[in-house]
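First, one chain by itself in structure tokens, the form predicted alone.
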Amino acid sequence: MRIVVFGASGMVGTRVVDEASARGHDVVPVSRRDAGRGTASLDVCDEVRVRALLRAADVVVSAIRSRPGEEASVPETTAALLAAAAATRTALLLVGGAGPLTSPDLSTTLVIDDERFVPARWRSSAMASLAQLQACEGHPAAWTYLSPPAILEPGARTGIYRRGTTTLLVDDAGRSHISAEDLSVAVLDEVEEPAGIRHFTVAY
């Protein structure tokens, strides 16, 4: 399988790179910069060259993150892609964030608005991911939303993990978390054997 990574040089990109090569797929690694490891160096919203890239393409997996004070240009970058992916009908794949999904006992408030889960430092990047799911809702594209549980670092791969659908995971502790390396383990899975759920969210 030919897959796309967009974000490719960032924490949860390398990674999906990684993932995937290990299984044996065609990756082509993208990021914003050139960042080396085979990377090509273009710009999600250059239309050309990324419906070009998508032609070739299987599927396509978006790892971007916005810079810090940059989260106003999430809306854009996901329509960009989004209108790459309906134009040449290549499945996407979005790795967002968990401001979206449902607090697990509060069934009518979202993580966004949960200080529990998403403290004051994180919120302008919680309503990125809110505005980048809203950019998706309706869009003709293929598209698959993944959002991660509250906290998301890099640590050991060990390819177990749950799934669950748009209420945030927590552990028997109340915490929600996963490893990045574990994180591109369900984004490989649900690139290999869709599901056909359009949001959903893993965790352990």
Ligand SMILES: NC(=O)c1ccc[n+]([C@@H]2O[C@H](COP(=O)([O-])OP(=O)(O)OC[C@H]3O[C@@H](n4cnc5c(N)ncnc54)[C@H](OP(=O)(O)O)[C@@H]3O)[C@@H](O)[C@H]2O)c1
Second form
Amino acid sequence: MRIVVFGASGMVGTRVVDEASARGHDVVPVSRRDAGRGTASLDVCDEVRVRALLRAADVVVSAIRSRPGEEASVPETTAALLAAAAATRTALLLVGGAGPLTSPDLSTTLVIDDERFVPARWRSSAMASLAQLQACEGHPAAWTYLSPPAILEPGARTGIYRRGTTTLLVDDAGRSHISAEDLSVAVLDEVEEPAGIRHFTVAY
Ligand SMILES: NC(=O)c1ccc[n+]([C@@H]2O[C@H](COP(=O)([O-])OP(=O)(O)OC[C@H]3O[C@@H](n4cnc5c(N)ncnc54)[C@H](OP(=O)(O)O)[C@@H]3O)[C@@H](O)[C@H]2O)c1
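Next block, the form predicted together with the named molecule, ref. the form predicted alone:
Let's see the whole complex now, leading with the same chain.
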């Protein structure tokens, strides 16, 4: 498949590019700065160039993250990607945040409001992920939103993960975590065999 990956210079995006390349896909990495490895340099709001890229793609994966302090831009960048995906009829998989998930043992509480998983220093980025999901909801694009667990960081590729729906997954010790490598395995599993579920999560 031809897969465009936005955020290709970032923590998640580099690993999605690696996983997709290892599986033999035709990968088009994208970020604003040239990160090497054939990265296309453009902003997701560059409507003309983004649509040209997507017209030649089967799937677009977004691993875009706003810089700290620029979280207010998230609905705009998400809307730009959604519009381009809809206009070009390209399936869009967004790697978003854990914030919009429901807390594991508090069915009326979102993770953004649960300080066990979102300490105060993460709150603005968690709020941005809620706004990101809200930008998707009701949009005609063929979008899927992947919420990571509370902790997503570089680590090992085990190829093993659990898949959930819209409730944060925790392990037996109460930890909610996955490596960016294994999250990328889940991204490619979904790209290759879409489950048809709009919002899902994965974790160990
Ligand atoms: N537990 C959690 O919920 C959790 C934890 C970590 C990450 N995440 C999510 O995972 C996703 C990826 O995060 P990350 O940590 O991998 O991000 P990151 O390392 O900060 O990388 C962000 C990427 O986005 C690109 N980018 C930002 N604005 C852009 C724009 N307007 N146009 C094109 N590219 C743009 C950056 O490239 P340039 O700078 O070159 O533009 C970079 O490649 C985000 O949605 C983030 O919220 C969730």
